[in-house]
Amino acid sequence: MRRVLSVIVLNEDGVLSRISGLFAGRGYNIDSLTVAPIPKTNLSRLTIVTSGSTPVLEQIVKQLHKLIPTYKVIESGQFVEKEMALVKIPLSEDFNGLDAMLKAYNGTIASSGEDFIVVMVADDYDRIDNFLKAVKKYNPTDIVRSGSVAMDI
């Protein structure tokens, strides 16, 4: 089972190490992790995507609550969740249909060079998966995918 956790922590040295150590020490996997400071506070928000059985996920949440720099763990409820992907496509490809695909996936051309363009999409986790499958017809030379960012609603 896939689970998104939003964790608010004090923004201090070593916090990320302690959280990743918690996961590593217990053999839990982090599927993705993003961190950014919360404006006008001394806090940071971590968005952690992990997976496991219900007892494993409950144990992860309990352990996160015990960490000293943790202020709040939001693990239930609804989230607005988005990811981003960057895809480098050679200019030698036929771009027929690419513009429509970018519009469908909230995408745009982020950069270009002499031999390539880089397209960027930002959308839901599942839709990014679908975009990456569809964009293979353009023979991308590089793909970079971000982790999830989530906000509870």
Contents of the next structure:
Amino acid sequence: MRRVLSVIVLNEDGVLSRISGLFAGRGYNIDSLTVAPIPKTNLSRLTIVTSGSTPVLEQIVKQLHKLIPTYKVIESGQFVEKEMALVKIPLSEDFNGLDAMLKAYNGTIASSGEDFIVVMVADDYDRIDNFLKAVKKYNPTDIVRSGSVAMDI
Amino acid sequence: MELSGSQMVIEALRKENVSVVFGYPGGAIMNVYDEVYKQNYFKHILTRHEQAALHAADGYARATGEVGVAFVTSGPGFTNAVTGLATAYMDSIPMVVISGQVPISMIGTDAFQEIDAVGISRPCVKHNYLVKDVKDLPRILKEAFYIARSGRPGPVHVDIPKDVTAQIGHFAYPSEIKMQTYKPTYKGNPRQIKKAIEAIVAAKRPVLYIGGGAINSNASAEVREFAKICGIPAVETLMARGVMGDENPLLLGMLGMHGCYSANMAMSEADLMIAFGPRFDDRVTGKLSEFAKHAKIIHVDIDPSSIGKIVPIDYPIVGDLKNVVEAMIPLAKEHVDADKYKPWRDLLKRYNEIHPLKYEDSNEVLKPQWAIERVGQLLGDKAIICTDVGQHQMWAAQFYPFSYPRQWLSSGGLGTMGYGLPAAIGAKVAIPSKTVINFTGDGSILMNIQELMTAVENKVAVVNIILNNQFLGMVRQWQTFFYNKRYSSTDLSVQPDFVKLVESFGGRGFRVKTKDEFDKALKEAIESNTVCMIDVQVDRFENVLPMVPAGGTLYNMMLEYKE
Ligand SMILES: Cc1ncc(C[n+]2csc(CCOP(=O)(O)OP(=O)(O)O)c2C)c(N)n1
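Return one more block: the form predicted together with its partner chain, after the form predicted alone shown previously.
Time for the whole complex; same chain goes first.
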């Protein structure tokens, strides 16, 4: 089962390795992890996408809670979840239909160079999956996903 | 007050009422040691290995319930200490370990004696700190002690770079702890407690499953009272030996891999398990799908992540065990009828009569179990018992008559050979009025034998009793049962002369082969008031029984081993 966790922690040295160490040491999965400070506080918010059986997910939440710098673990309720992807496409490709695709996935052209363009999309996690499948036909040379960010609502 | 980082360490220990520190110096922690030299608040005991410094602090902590403290230097000093951290972590022992680190400007450069200490300690401590600025040091030290002793206790590691120990800063030791994020739950939820009592009232075959948490929360008196009011039979884990007191008619004994028949059968046939601070270790549960499979489970633990980790729990109660049992007692008085469980108690008593803990004594060769029983008869509650790891440890847990908590100090979770002697030193330093016995093996004792020097130097009169079977006995036992007697690398018949060895350190040694010699040596050892080692030549092939093979079921114990 896939699960999104929003974890609020003290923004201090080593806190990220405490969390990644917890996952590594206990054999839990991390599908993606993003982190940034929460404005005007001494806290950071991590969005962790993980997967496992119900008891494993329950343990993950309890173990995250057990870490001394953990302030809050938000695990249930509703989230708005978005992910970003950057895709580099050679200019030699035929861009027919690309515009419509970008529109459908909240995308734009983020940058361009002499022989490539970089497109950017921001959308739900599974829609990013779909976009990346669809964009294959333009033979992208590089793809970067950001990992999910989530906000509880 | 303006102080250097090193002076702050000393002041903080004084504020925390630390009376003894165990440790070993080196370059990165020399500033601190210079202040140790100048002060007279606490005693510093120089061990002969960092691992032993931590085990000694651990033994001190287990014997007293206070925080044990150790100092080590950076690099190899710290890596030597890791086993001590892990040992304390697995058994939830409160400890603060302060290590030196290379100066901040050199961190990350592979400097001489640099190692990523907080990176290494992270998985085996409750929390750790790398101090980057002297102004944080008072707060960090205060937090370290607070975290070590509160909630589920555990070791806390503070790594201090050498330049930070030299820096001058303002010292104001916080009088209060204000941590935004760490807030253990002490009081159990009253609704859950009420439900638990209702479950007890509804049960026919309840059993108390008592774990190390009962010792950590100093809940022994409350647990005994609760058991008595309810008339519920009790089993203890290895870590909980001493909680009920072996004279207690409700105590069936230790459960698990080498638990007694009645205790394991009680767990297997119970319809309600009341788990007071155990952690459902695999050495206790055996095969999980068969573990207490007829029982509903009440689990009280201060650590929420401990609840439901191994088996699903019907009545989870997060809180300090002492508080929770205190809250349960009046309800139990009102609602629970102890007579109702009499048939169940009688059944378990019969089980105990059919299959008591036993061994075949002999007059030809000394039996290790006999030696332990004998020490129990002669010393009883006058002794604190430490052990190393192996068969001798299990026999001590089975055959020594424990009567109070903190009388039994043994590495349960990590199973650390080499723990016994340094832990015994820590315990004797903490409680000099008690005789401190370390039951050890001819394998284990050699893992920290150098600590005989620490004991002799500091006049810490511990009595080491080697149950010498010239084998890594516990491993040999598994080889006998499960590997067709292929004794791969377990024969220790090439061994030092333990008597001469202890004498060379300045202690006293005895070698005994008969019961009379044993009695005489023990008496002399205790009266000598010095560090002693009694090398007891025991039956080489004695096995620890009963035994539940790893992953087996508690109700299918091997009660005997026949060739
Ligand atoms: C540091 C460490 N290494 C290895 C082991 C594995 N081990 C468990 S019991 C045991 C044998 C212990 O032998 P001894 O100390 O002679 O005690 P006995 O079992 O003979 O009583 C070993 C090697 C361990 N527990 N700890």
